[in-house]
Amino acid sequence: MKLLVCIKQVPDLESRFKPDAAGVWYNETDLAFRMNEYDEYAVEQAVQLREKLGEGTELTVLSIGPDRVVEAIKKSLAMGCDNAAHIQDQAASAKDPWQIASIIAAYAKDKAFDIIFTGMQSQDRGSAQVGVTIAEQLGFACTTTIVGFDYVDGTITAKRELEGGIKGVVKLKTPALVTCQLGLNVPRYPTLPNIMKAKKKEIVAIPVADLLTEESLTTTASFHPPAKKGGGIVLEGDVADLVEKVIAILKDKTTVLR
């Protein structure tokens, strides 16, 4: 059995974040970065079922981006995929989800992959398109949000998180993609034997333009933060003066008491 796990490298959310000089995306300069927290749930349920079907299973992480994604794919080859695909590419982040399932469908087409993972949504874009549009574009069956995951003989049964709270079962037939969401499972630390095992694993890199066939459909027109607000206002003492400094305010500054 084969199976696939895709993966991005993202910002990390602790970073200072503005917009770079074209105004179309960040500036990379001062981030730091780390695994899309989504895709660490695909690489652990990826993993588990690696585990569970034993010898005669093949695991293989994917990730597409410049050189500083492989520490994101030796991280999954440490968790404990087997191989991983490095698609070569400096301007990942300038290309739409249409062309990023496209790169990845083209890859996947003739591999007879029997399962892919992906994450729920990547942290940075948030278009949570690129999986649905993998399935679509490889004829695969196709799930999304998993908050839960088996698989036997051919068919995967899978929990999906719903509004409200509500939980829904689907079954579907493999070859099938599924989208993986926060509760599916809880990611494990890569141990330092794993670490030094993964430094043997094999990374094939291969060219974007070896893959890239399709124009995208989509563009960023413009990429910057929230306009500024009002400052606030901070008061200390005690509570009795602390109120009337607060209806003096907005007596002052607001029409509520007037």
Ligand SMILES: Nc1ncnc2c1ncn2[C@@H]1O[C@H](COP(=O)(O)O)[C@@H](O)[C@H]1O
The other form holds:
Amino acid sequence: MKLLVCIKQVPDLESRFKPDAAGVWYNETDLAFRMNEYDEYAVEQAVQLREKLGEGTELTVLSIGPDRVVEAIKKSLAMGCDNAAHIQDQAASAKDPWQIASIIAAYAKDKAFDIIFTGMQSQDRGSAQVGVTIAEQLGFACTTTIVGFDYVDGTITAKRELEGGIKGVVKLKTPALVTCQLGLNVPRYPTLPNIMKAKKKEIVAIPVADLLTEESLTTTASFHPPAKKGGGIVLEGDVADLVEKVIAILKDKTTVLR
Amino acid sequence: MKTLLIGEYREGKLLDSTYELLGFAGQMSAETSMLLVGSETQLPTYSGTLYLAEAATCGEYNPGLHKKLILEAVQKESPDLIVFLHSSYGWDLAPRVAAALKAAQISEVIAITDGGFEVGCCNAKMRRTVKPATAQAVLTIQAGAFPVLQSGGTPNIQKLTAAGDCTLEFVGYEPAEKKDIDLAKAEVIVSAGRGIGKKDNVPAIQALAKALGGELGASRPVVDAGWVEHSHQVGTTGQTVSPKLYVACGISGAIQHLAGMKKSDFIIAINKDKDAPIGEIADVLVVADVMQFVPALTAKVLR
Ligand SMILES: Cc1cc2nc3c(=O)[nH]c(=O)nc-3n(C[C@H](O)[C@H](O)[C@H](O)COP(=O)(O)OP(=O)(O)OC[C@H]3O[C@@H](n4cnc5c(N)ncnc54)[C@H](O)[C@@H]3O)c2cc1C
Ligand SMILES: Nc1ncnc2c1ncn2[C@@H]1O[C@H](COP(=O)(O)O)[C@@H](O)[C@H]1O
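Could you switch over to the form predicted in complex with the ligand, since the one displayed so far is the form predicted on its own?
All chains and molecules follow, beginning with the one already shown.
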């Protein structure tokens, strides 16, 4: 069997974001990057399946982006992926989900993957489009937002998470793509021996130009902070002081303290 | 401007979220038609054209088939915009329709701006204004971002039928986990978010909840990590609450969390990040380390 997992590297979301020179995305200076949280669940699920199937199964991890994404690729290799494809693109952040999906579909087209795993969404862009669009372009069966996964003999049984905590159980035949939701599993931490082993695994670098044939279908006019709604008070300073202020507010504005 | 709205139906019922689509179309002042895979016994109160397919035969979740039905209606209506909710139904189906039409898709629209659409990004901390570069576009709108509009009337029904396509088999629903606690009744909720740092810090948050006579709530990562039981989760995939006082401890304010608690009467958030999006809805944002502030507040409340 051949498995593929797609990962994106995203900035630490506790950072402060400033617009870039063009004013359409964030400026990357001073940002620390890590693997998209949803993709950690995707990698873990792919690795668990890889372990279950054993010999004869190959799990590839793929990421599109500049050189920094190799860090996230290495983490996936240390988690248990067999090899990697780094699609080199300095301008990945300027591409819309349609283009990103098209690049991945172009890569996967002639490789006969049986199952592709992606995250449900990326934390910075958050379009929740790339996975489903890859599946459509490849003609794969697809389901989204999974919180349960099982594979037996060419059939995936997945649990989709719906609003309010209800779940929908679906079965799909491979080739198939699933998009992974938070809580699907418990992503492992790479161990030191596995980090060492991962250093020997192959990372194939492919220039994006080799795979890109599609134009962007959207344009971004601006990237900006939300308009401040006002109303709320912001309290800063010494903890003891803050406690006094909050107690006064609780007495004044709510009935919980008397 | 013409819109085709894709209504929502689950477990034999029309979902109220369908009316948010009408709220969106109202703001666009657009000519509107709707498509629903549902039932004739559960019609929306709305007086325009309704393309109706029976869920009893087409299935409630059968994206391949629903896509075909939508493409049929698109053929008939030639809409400029095909609009879904950004929901488990919508984000699953919208990219399939967009791919088939090779139309631009803009996800999780929160507002209509001059010639474009406003969407959130970077975990709701920032915004982008996005424009479609294709004549036809697919949108998903954020739950709660547009007003509910029930214009009244009865729809003019156009029946659709489609056959085949089963790359996927829907087995059935699994109910939400049983709740051992009903947060909806709590007057005070103090919720723990990932910012509390570790499981060992949960009791400190619980202590404040107790001191204020309330219950413990939690954001999703805290539940996923097994620090707090799922029955305490607040948000779209947990409980919806509206207590007199909601205290968010180390919670960033992602839309899925806000959806579950923004109707609270009074909201206090404790966060070390002054820009955390929870600040947009909080009455008071306390910029502090949660594990320094919360125990100090608890001590003072108990005194
Ligand atoms: C379909 C779907 C459904 C979802 N359903 C839900 C749901 O029902 N409920 C839910 O909560 N989420 C839900 N989520 C997840 C949601 O998108 C967010 O990922 C989640 O709410 C984030 O939780 P958090 O705020 O605790 O963590 P983070 O987003 O990681 O935020 C942690 C916050 O703590 C602050 N912090 C860190 N350290 C400290 C410190 N020492 N002192 C003070 N502050 C600190 C940080 O500044 C940050 O703002 C859902 C997501 C999806 C896609
Ligand atoms: N640059 C990228 N490289 C590889 N995979 C990606 C990239 N961008 C998005 N993806 C995948 O697509 C999923 C959904 O992303 P998005 O549509 O941006 O919300 C992510 O969780 C990843 O699995």
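Numbering follows the first chain given and starts at 1. Quick caveat, the model's predicted, so the values are computed rather than measured. We call the rigid core whatever largest set of C-alpha positions still superposes within 1.5 Å between the two forms.
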{"query": "Rigid core superposed: L242 CA moves 2 Å or more between the two forms", "finding": "yes"}
